[in-house]
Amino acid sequence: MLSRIADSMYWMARYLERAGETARLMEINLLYLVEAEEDMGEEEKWRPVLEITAALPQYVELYGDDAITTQRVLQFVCGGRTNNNSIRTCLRLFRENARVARDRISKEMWEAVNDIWMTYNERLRGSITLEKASNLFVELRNQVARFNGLLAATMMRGEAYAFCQLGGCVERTDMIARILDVKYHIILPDIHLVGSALDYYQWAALLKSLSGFEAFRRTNQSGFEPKAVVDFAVFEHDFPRSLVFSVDRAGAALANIGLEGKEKTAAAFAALQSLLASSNGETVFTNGLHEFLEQVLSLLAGFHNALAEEFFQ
């Protein structure tokens, strides 16, 4: 296969999925500010949200550090134009990739690829109001949902299948680790809150911003106990947004696409690997979930890195 057509099956997975988690992320908190959060000033309610997205710094440069509003932060992660990784970015970025590995995926997805660009570019033009960004947050997820029905239903199995699986597994990855590593900080702190409706909330939305909420109900009878939180979205083996689950995933996908002289890429992998094999809920509280985190997205962007060196280039 060719490199850019590699390239192009691996960015258009990451791109879509990194729309959808925005989208689900976004949901989330609009939810749980109307929830939860009403003794909450807007820029402690939505810095949290730019920094997951790795967004903050773009902001901050547009508007200032202390302009961080609802409607401000709405605008500009839903589409904004010079936010790299706002929701209608990431979706043209997802149809330009698309359209250069035109011949590798299906009649049915190229269709779905348009339907979702022509859409949501649209929608994405105007002001973004509260009410608007409800609706569109949940019909954007249902269309990802969609695009991935239609590549596992009508996509050959091969190469191409297997970089656009590699992509959607270490956006995901990556999406996952921020998550927690951000909402965690700010939820963990204040022991006095610990069995209050608020504690609840915030931990009912982490999980929510993972997709897990009714998952982790029904394998964890004893409520919101932080490290059985972080054991669920970290070490779950069975839950398909867990940190271990996309791993192995992305494993499977390099299997399939083979490594053979490609010793750069084999090791970075290795390494997140074991990482992750190495470590358990315990041990993880014991260092630092910060800490491991931080190891992980740091390990993540190394495999990410010779990925494109020894595949891409």
Contents of the next structure:
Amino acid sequence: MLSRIADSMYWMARYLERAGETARLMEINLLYLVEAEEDMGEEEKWRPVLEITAALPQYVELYGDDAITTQRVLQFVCGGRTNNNSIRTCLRLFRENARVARDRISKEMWEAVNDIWMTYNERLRGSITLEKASNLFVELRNQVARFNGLLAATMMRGEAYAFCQLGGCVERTDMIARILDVKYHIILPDIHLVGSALDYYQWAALLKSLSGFEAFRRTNQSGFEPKAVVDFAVFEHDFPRSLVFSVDRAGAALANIGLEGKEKTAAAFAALQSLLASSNGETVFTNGLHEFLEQVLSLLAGFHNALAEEFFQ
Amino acid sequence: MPPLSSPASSGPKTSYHEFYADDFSPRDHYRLLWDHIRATGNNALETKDHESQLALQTEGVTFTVYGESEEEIERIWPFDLIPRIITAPEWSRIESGLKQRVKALNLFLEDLYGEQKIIKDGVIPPELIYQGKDFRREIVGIVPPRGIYTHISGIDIIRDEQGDFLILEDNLRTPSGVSYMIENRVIERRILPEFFNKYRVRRVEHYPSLLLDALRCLSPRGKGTAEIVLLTPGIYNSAYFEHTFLAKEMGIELAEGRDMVTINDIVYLKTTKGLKRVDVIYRRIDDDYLDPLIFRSDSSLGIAGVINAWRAGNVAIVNAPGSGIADDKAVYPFVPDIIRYYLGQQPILKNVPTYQMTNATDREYVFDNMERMVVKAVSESGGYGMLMGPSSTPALRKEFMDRVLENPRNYIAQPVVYLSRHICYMDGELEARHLDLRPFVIYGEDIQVVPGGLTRVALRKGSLVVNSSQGGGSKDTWVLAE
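Starting from the form predicted on its own above, please write out the structure of the form predicted in complex with the partner chain.
Next comes the full complex, this chain leading.
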């Protein structure tokens, strides 16, 4: 297929995943706002979201450094004009890439793309009150799920489909690593506190951000032991939103695309796989979770660059 | 060209009504439709209208208007529920007239880029051709396969006050609208299936397969191994919806210039698996942008080297480069002569009377009657660069006169023709609006006209401008079987 179209399929999936993940993060954070301890300020509650979605620098530029409020963050993350990662921008770029690859996606998918854009374009730019916000995010996640369902049910299997899958997996891996990194550091500001009794709500929020709360509970009923949570979120092969699961799935997509003559991409992906294969909850905790996640993110970026060079140009 | 024998008559005339025979009753072929509409009632029409708008929105049937904000310039295709009906005898005349015209225009192009007999024989003044900006000296002497230049033509037809069909414009470069013709039919069938029970309407949805056949025939490697691409300027082009539509319908690659590269006079697509040879390029960009090595060097939309590959016979380009001179509006008044010259026949469909601005007598007459004239720039399309006399201001008329004097070859004028009217469903009421017709002609193994076309409607009351870029809408067009 055309290199440019492959690029569009990949980014179409990435932007939708990013919009969906951001909506999930916001939804959980709103809940957490209600559940968390009262003495926690808005600033503390929302800064991590801006960090995870890489929107903090633009936010600070617009509002100044010490002005993080719920209302502003809601507005900024949903449709802030200067926020390159706002949900609205993600949806716009999702549609734009779908339009470029219009001849490769099914009619059902295309109609869903338009439906999503028509439903959220204005809403995300308008005023978003606290009362309306939760519903908005829940609905949006449902729309994303619906699109992914149509993709699975109606799209021809082949290269284009594989690039969609790959884009979704890369974005999800990226998001999971960021969520773990940022959230974990808030929960555990001091590494010596490992193993101490931690706030149930904070761990619950982290797991819910990954849609893994119930699944974790079923496998770990003894409580929120940090090592167990990380082991689950990073290394659980059966959990569809763990790091290894996403990377495995990216590997399957790559196999369908075919890596013949694409040495750089193959090498970059192998490096990411081998890091995950050679680590476990134990080694990650000994060497530092933050260091490990940084390594994951940098290998992922390396993989993306190799892919862009060998496939998209 | 002598001054026209019948100058524009004074005062506005009454336009032909396609639907009504008189104040009380519809024309015969509309009677069944009319009975049905009356039996259904306004409420049902309202629902249907709403459904059709929703369907167009969800399906993303859009066009893009230039020159507005950066982000939201995409507009939903405006569609009117009430179909326009053309009877079998009417169509048969249109069809034979179009075939004749397209045949002659292709012979004309082959001659212009070859021996130029028509100029030597004094039928066409040489300066008319040489001053035309769409005459491409760079390709003189190249003969495309079978001498066909315009594989696809979209020729605009209007009906005058007497109901006669006249040719308004020949669009021979990259005519658009065919996807809307098909979408209109698809929507009409879905929303108003009961309408179709009452008439035998000829089909139009097979247009893409006719086109695909014509394109495959052009492959230098033979019909069996034809790698065909549709070359689009990209998602910001006004007709991008149509480009994706056609690429999908034909199952061909939708490519931009940057997706292709020319090596040793062979054009290749850049794919994830390496380079892949291209045989036929259905381009939807103008000559100017096609090849920066030959035409505009600042263009990044085209493919460097594609003209040389075409010259070498390694790739077919559809429509052929250089076709634009034949639909130059200054050449238009000569088309009847062109038909007589090459075919020895009288034109079946007449032109709209046209004044040459290079002719001092014509020009003076036009300047004296500006309010009743349409002044058009010769190589513009889409309703851009045009003065509509009746709705113009004195300042605008003055501006156009200055422009004409500055470059007379660049303008023509026509007396305003009051385009025929048809009923349209406008916000709950049935109201009359002016319209035209753009049928599509494919020149492959032979010349075929798809029975139908795009009926464009001027949605603003009283307006005579049907272009979608200027507030125009559309209708499904039914050509009735015998």
